[in-house]
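Below you'll find only one chain, the form predicted on its own, shown as structure tokens.
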Amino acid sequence: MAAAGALDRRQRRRQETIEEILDVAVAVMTEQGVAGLTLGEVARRMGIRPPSLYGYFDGKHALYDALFERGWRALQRVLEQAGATGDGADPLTAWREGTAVLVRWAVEHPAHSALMFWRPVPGFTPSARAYEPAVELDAASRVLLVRLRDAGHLAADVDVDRAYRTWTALVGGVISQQLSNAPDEPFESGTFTAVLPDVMDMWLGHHRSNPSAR
């Protein structure tokens, strides 16, 4: 039993440390670009060497994998805690909170969302479990859109796939929008995250009345 609890321990302390390089690498980023992150600097405000990271991550990709998890969980989590990913709610509710939750989200996680959305680091691709939880949500967002057809708020016969991808690309857009160029507003006066309901009642609109066949 001591020898178990002993274990134990060791694994929570090396869960924390985990947590803290994390931590660390996100303020990295947060202050020199995702693409400027690196071991040194990690260890550099850790007060560590560099070499002891390789106990944790065997190079920089393999933290930005870590990093890359953490982040679509962590939005995955605020999703569910709104209501959003459910199928309890109704859809039409689930839909405009759930969009402004990710939005929101995003914007006031610069790092994680550079490192989710976009590709900004040369020859890195998410692992399969990393990339899990982007899987779910897309999953989780395109049953929505039927719930939202299936409840008359789209038209019958639209293409859930089109209008997935068009969702993304607006959500998408007025994200980079605001981080690009407003990154230091809030997220309810934000020059573009401000619009986001004339964004949603424009793709409502549009996928409301125009067949799949538009």
Contents of the next structure:
There are 2 protein chains.
Amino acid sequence: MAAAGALDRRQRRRQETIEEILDVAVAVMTEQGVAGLTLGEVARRMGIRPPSLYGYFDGKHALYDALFERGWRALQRVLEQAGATGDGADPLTAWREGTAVLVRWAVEHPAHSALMFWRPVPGFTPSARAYEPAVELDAASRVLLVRLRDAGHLAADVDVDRAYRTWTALVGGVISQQLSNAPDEPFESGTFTAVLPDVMDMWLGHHRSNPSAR
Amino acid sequence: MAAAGALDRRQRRRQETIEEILDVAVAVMTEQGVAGLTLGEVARRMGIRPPSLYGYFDGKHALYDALFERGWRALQRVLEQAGATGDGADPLTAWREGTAVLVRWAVEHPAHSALMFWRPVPGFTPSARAYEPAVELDAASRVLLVRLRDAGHLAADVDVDRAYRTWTALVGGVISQQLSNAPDEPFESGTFTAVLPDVMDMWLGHHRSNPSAR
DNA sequence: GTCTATACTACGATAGAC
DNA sequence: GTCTATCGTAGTATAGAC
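Go ahead and give the structure of the form predicted together with a further copy of the same chain, now that the form predicted on its own is out.
Now the full complex is given, and it begins with the chain already shown.
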């Protein structure tokens, strides 16, 4: 039992170090840009030497990969807490609020967002494991979209896939513009996040009256 | 006259070298990502040494700056050629076609677009000179938007600034999603560029019936 | 004037001592 | 587990050949 306790303690300590590395990396990325992350700067802020980081991550890309996965998992979590993926609430409310929560999270986590939504790092491609929560969230969003249609908020013959793609473009556009042009503005009063209600109305109106025909 | 001729010839030669550097840089950025540009790779492809590039550009950032400016100027040019900024055509047609030309140019010039619309390079901020065509295009777009309203295609009391911001978010979103998720698809059959007509209809419909109130 | 040669600093990464 | 030492390559800058 003593050995197991020591192992737990050691593993917990290790986990704490991993968390610290990731937190510091996010801070560096927020200040210097996602591609401006350097292992030297992370090590410097932690008071260790760059090679020591290799005891926790297999290089810089592994760090990006962990941040990519954690970003999607964190987004998943806030959406679940907002009740956006549950079956209880009215689909329309869930859709509207879920979208707002998504955009808020994105602008409040610019470094994660840039890594997740754009691909600013030359050689980096997320692993299948890191991609998993993104795929799950995609599937959950499509399910909710179907419920939105079945509840009569969208035209019965709407092209769900096309409508979903359109929605991602609109929401992604608001996030993109806000982060590129005014990253320091808060969600509530952002130059672009402020038009999110308009954008939602636009999308809902279009798919309520105008079906996918074109 | 002979001296002037020699000077012209020398300057022309120099200009050709500058163009070649920029072309090669775009090729590298297209393959490796905007932040993946290295002077060594540019020099290697041109058959020269990295320090030779300093005779034409004051380092990598100056190269980015020139590409930023040329990108906006090129976009300006194709929009003018499409008649999107002239006074002749119907404002609605000009707006629709101008938007399509913009999106097409963006997806067909991914390296330029990433540099112009996102900010993927850590230390780089475009100079005022490089920004000029972007500002001009912004102003021209707003003028056209006012003409669109005055021609009765938008509600008379529409908030022009807000409508313009919304438009940039929508169009930027389509470009963003297309370039991030399926950069190799052509404009005509792109997963996201294909919904551009829907997005345009949405935006026009919203501002025709629903004024800025909210 | 334009290039090559060379040097300096910083980065990511690995090997091996303690 | 962390360190020092080291490698290869990048961006940058200067000196000097032609």
